[in-house]
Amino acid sequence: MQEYDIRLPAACGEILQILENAGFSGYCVGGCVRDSLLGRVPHDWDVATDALPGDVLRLFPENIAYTQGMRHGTVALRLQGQTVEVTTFRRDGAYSDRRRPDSVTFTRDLREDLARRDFTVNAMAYRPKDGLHDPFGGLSDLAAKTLRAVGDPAQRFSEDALRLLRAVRFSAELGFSVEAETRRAMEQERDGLREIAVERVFEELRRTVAAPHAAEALRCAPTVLFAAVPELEALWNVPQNSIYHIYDVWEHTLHALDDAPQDATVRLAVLFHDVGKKAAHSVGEDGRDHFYGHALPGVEITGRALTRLRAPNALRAEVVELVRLHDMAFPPKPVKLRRLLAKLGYETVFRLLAVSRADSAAHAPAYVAPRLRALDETERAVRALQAENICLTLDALAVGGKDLMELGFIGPEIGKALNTLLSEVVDGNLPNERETLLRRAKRLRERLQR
């Protein structure tokens, strides 16, 4: 039996022990093992068995976490601090909501349970007792960097049109390419995405561009990104025949994707930057290229693409206020720089400094070392201004609304002059000192007697 480095976590350990002692059999399964055997470290493990889920109730009374899956084979059981998913070896029905199987059937055989899975890669299973056992030449698909499907691509794909997103994101986490017939099913496949629930796509998406490869993982699957995510065809064929670029709209955003953190608000960002130049496109007297003002329908299509998606709100605004300022001019002046950060905060001021890094790292190469010095400048200030602690919000200021209260102030007057001493300190025209916001606040006390 050849040796391999997968070290099973204690609780799994003693899953397979109490299965085996009662006369079944237990393999750790799928992306648990795929990982070990690339030396990464899996997040979640998952046990498949040929036991029953009543003969895991029975085996393990004390460890029973939740019971959701049970219809469809699997109990999650807790043990030594970890969840582990205990699924029965099965056979699937039909897939008519192309996302789960209308019904399973509980099969002895694990070579069956592995052919019903999406990629070879993840069609493994382990045990200490005998080792790996890999059926559809996952070990050499891994070796080759290969992502390719069980079986019969097409049927896999119409089975679970998610997987076609999950193909796109193993290989921006892995950077593997897919097998060529994979990639041709994947292409007739695509239609089946908009059957799957929106919540699940924007994990996808989420996940896919914040992995390593991303850029690269999208290039070589871009109409099924469209067919998730249709205000991103807005990217296609968008030439940019113009001094500051060498690439067209498409390209320009993957090189941008290259160069940007693998932050999924950052990226998610320089993914729709540019989504508005379609619609602000026209043509110079001299034949060159011009988007004016692409930001505006940029934020209009990104807004309407995250609000279908149903990204969580902050995030949401956060993006939609990313590509608004992604084109600003940098370093703004000192005080419009503070009123920048009191508006969008020190993390969020950060991301937009990453996101117009990475946009101008994939402009034409002769503009592109003094937009970096402008924002390396920018960045500089704002990090000095975040060591000297500057008051940016309402909460910092040295003052408050019962001190304001004391002087006279009723309603909204309070929350007015309280602003208007928040402006004045973060345009650096007043201390943010008490005694000073105090003498401040009777002066506009007294013009409002007037």
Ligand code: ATP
The other form holds:
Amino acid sequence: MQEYDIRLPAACGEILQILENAGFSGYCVGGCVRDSLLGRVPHDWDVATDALPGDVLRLFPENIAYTQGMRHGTVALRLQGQTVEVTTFRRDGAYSDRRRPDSVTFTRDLREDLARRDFTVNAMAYRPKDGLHDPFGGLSDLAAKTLRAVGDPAQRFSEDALRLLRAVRFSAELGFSVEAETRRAMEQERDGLREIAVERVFEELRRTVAAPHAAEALRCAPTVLFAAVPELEALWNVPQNSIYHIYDVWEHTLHALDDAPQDATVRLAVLFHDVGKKAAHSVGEDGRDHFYGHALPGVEITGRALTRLRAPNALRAEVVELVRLHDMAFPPKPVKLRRLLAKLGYETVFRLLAVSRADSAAHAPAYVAPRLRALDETERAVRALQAENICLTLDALAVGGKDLMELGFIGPEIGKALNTLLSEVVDGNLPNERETLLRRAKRLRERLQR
Ligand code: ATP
Ligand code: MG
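Return the structure block for the form predicted in complex with the ligand; the form predicted alone was the one displayed.
Now the complete complex, all chains and molecules, led by this one.
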């Protein structure tokens, strides 16, 4: 038996032991085996077993975490501070909706259970007693950094089109390339993505863009991306005959992704930032391509795509704002910067700088350094304002609604007056000092009474 450096968490060891003692077999399986062999920290541990869900309930009465997956064979256990999903070996029935098997059949055969899994590197099982079970060559694919479908790739993708997006996501996370026949099958089966729940499409997209090898994974699979998110097809085939650019819009976007920090919000904004260019394109008298005002159609397309994909509202709003502002002039005038901070907050402004840095770094070399210097200067200015702790919100204002009521303001006048004071403070026209603000409020009140 060959030794592998797979260290099971104590909870898994205990689960395998209890199953074993009761005459069943249990294995760690899937992503946790893959990640352990790669020396990565698995983010969840799954156990597969020939015990039926009812047996698992009986053997672990004190440890049941949740049972929603029972019909598909899954019982989640909570032991020693860890949640582990224990799933009965199964064989999946036909996939008539291309999403979920119509039926699952439990089996006592580990190999059958591994055969239903998506990629060879995800189809390995391990237990300390007899080591690794790898009937589909997952270990050698791991060594070759290859994603290969288990069985007939076209059939596997037609059963469940989510697997196409999982392939792109794993290649983005692990830096693996997709084996040629698997790749061809993805191309062929990509229309199946239309039937996948939009929430799942978005979740895979979010994880893909935030991964270390996102750009390379997307470069290899543009048609899959566009089948999943048709709004992004506007990035394709848009040449940029311009002194500012050396790439077309698609390549520019990928280079910018590579340069962006691995933050899902920033990366999504980078992915969408130039999606309005196709719509805004014109050719100048100089024969060059121009994209005046491309952020605006970009905002519309990005908002539409993220709404359709049911992205969380706050995330969508922030990404849209970043697309709207990605091409603004840096450094902004001091008052404009203060207004921007009041509107967006520090976190979003730092993200805007990250988007703009990534965008800038993917421009023609002559334009990169000056643009990055302007962004550095802006960042220093933001940090100085942050250190100064300038007032940017109503909460931080030195007077409140009660003060204004005492001065005789009523109803909606109160909020209006507070906002007037805040914007004068944000603009730097008034200090955030109680006495000064009260004096100013009195004058606003007098004007109301006139
Ligand atoms: P990660 O947890 O990092 O996303 P993972 O490989 O563990 O990666 P999970 O979604 O946790 O992925 O699924 C666990 C295992 O279940 C996978 O390793 C794979 O064997 C199997 N699996 C998950 N989704 C599918 C699917 N759509 N088709 C076939 N097998 C799947
Ligand atoms: Mg997992």
